[in-house]
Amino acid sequence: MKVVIIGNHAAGLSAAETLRKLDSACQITVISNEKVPPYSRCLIPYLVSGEKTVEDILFKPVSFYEDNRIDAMLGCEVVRVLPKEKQVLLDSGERVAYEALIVAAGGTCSMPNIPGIEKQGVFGFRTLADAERIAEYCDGVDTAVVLGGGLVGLKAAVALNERGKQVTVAVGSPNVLSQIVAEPEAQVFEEHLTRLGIEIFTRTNPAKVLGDEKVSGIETTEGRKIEAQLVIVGKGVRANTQLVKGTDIQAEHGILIDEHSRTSVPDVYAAGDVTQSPDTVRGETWTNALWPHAIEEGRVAAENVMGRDTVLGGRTSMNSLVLGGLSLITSGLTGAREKLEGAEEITRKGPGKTDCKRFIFQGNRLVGFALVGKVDNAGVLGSLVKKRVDVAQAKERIVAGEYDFASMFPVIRDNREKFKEPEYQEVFGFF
């Protein structure tokens, strides 16, 4: 059989390493706009920060492709899938032709259409390359604009700051990270982020982008000028579904799919950042872009592709991440966009400065819960939300903060049927 995988990227090469595990003898072309080997992009911040080199985010060595037989067209642009004809056209004209397709794109940095964004010192953040132009930039300047409160954009703005950069980030929404947490964790971030040195502005959009060929700072739409000798954009990451437009393949905010990775089409499959796929919490499909979700989806298409009848796990949004020494991690609805009939929020602050839990209850479920500074036990608190357990018996001492595996097996015992992974099995085996 002849695979071709379009990205090399965490669903990209789950995919490409699973068929090779099944099936020794398929054909298997990964073809990629990047030219360089698999490399993790969760952490390029870390690149611009100075803390790691290329070497240490790659996640597969440069002989991956050699080692399992993978056929690799790195730099070349995939435009358009042509699912009748079973081929995908390059850039360069050239057609690809496939048995099964797994499209595995990935997103693009959508940069805002405002007068100056094209100056040099603009960048957007989301790439190897893109990480390497603002290291090299960043030698010479001494103030930044970060667009966008994000987690890109806030993960941007930390690694400037760890660089001895003077940096703002103007958000548009109220407060940063709305679309995982809402007021009140955010106002301990920015607190942080404001002992750290960085300037937060709320509610602040660019109008335009000053200076003459190099960039000299913003001006905002309140009519605010911020000077700054470096602009990054880290906001307005869009799925890459312009490769199935005009096709039958259905696309929303990313390209659907069902629970075995499958899009409306016959032998075409999608994984990672650039789908939008069933979310077991909303009841509806989602697109969480997420390193784990990218890797099910990758794994999950390429055992389909075999011949099997894999599905995908619960999942929903979730996000961990370290903001300048403060912890954060979410799961489920915990936006601050996202409000369900019905749901309770409950939020408890403390002990320490920077500790905040808020849960999000409806009925008997947590639905959601976000933890900012101590984060001990919040895989417990995430396979309770999308394993949409009853925990009725168990509220008040979640909200106690006592989570931990042993407070919580009662209601794990008391829904074992849900609970299907090896280790539960033999922790259940012992009662």
Second form
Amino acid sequence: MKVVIIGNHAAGLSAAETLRKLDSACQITVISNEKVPPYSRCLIPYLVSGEKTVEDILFKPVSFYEDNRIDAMLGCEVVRVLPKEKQVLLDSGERVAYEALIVAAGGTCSMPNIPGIEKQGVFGFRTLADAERIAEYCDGVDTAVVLGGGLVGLKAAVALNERGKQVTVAVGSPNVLSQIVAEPEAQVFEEHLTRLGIEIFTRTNPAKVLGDEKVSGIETTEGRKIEAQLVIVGKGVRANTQLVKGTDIQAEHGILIDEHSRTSVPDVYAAGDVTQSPDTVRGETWTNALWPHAIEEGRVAAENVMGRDTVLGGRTSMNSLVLGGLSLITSGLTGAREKLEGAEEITRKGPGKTDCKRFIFQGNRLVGFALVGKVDNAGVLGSLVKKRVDVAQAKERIVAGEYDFASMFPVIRDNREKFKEPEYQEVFGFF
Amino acid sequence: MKKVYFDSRKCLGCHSCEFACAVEHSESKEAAKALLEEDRPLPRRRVRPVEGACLTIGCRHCDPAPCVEACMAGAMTKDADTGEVICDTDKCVGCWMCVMVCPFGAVRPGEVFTIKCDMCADREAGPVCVEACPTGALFEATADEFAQRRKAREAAKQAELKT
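Having seen the form predicted on its own, the form predicted in complex with the partner chain:
What follows is the entire complex, opening with the chain shown before.
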């Protein structure tokens, strides 16, 4: 069996590792446009803050490809998947044949289409190369603007702040992190970031990037000028669906996959940020570009390539974020704009100044939660969300913050059919 | 591999396992000194009441392990031989992705890095919680041994019902 994997990050490596584990003989080729050892994308902010080196953020050992007998074609760009020929076309014109293909090609930073965006000192923030260029450019820079108040933008802002830069964040939405939290949590974070010395402007969009060759600031749509010798763009990520354009592989915001990580074309699987995959809480496919989903999709794709009938587990959006020591964990439908019919939201603040919890119920189901400050036992709640458990009997306890495993045990036991994993059976066993 | 299992019928709720675990993971590993340490030692296992009985829960060393799949630092790994899920605290960055996905709440955020059961890796005699349990409610067993015990228990229950 010859398996080709496009991409060498979370999903691609997870797939490669699983394939090798299941079959010592199959031929594995990993193609990536990045010519780097297997690093963790989520840790690149630490390179900017200066807390870690490239070696520190390696996700797998440098010898990973060799150890697993993987043919790594690094620095090669796949321009098109040719499912009819069962080949992928590289930018060099070379074609690589496959029997099974796993597309884990990730995404690309969306850069706003505004004048001056090409100036020196304006960076996207997704790759190791981005982080290294920013870290280098940082020397001699005092002021920076981050465009976008999502996870990437705020991580970049904190990293620059830790490096001693004067940072301003320009957020288009009325609040930071609007994709994953609503006003109560956003407010806590805005106050926290302000205390760290980061300035935040909400409802602020860039109209143009100022400066000659090098950036000197940005001008907002309202005409406000913000000085900056460095600009980082965190305005979202676009799935790299162009690889499958014009083929029978269906894509919307991402390449559509089913619960087997299969695309619409036989022998072609997809995994990670490039996908639009089943979301059991939303009941439709969604582009949840998340590390754990990428790893799972990669593993499930590989297991199915190897003829095992494996499916993705219950899943939905989830995020864990720590900014300047303040933690946030969210799961389910928690975004500011996600309004559900008949949903009931309950917010609890305290005891600490930065502690805040919000729970979203729809009928007897918990469909989302956001925890700021104390995040213990978030996974217990998360399992209730993604398994769509009837929590009527436990609602009061949840809202009161009593959702450790023992407190939720009666609910879990009463919904045994949804908790089939052997680990739950071990607990049920002698209880 | 052996895991630590729990029999609630034998649990008195004495918290000995919890206490021993905290001490074992303290700086000094001595009860009297551990209490005075600046960073209060935290137990990797907790005892909690459930409907008049007790439940003690620690890491189940799941397979596949959600915390391993969620770890973006490559710090959380599952040992291919022992099956143990171990956090490399040198690599852990404290992002709490593991906390977000642990279905048992057995992976907790510490001051700097993740706190979880390490099967008392430093201890030759094995997990201290098992040794500290005065009633045998916590016991070490392989999956097969556990299944046998469970079967025996079911049989005993049936016999009891008949008499």
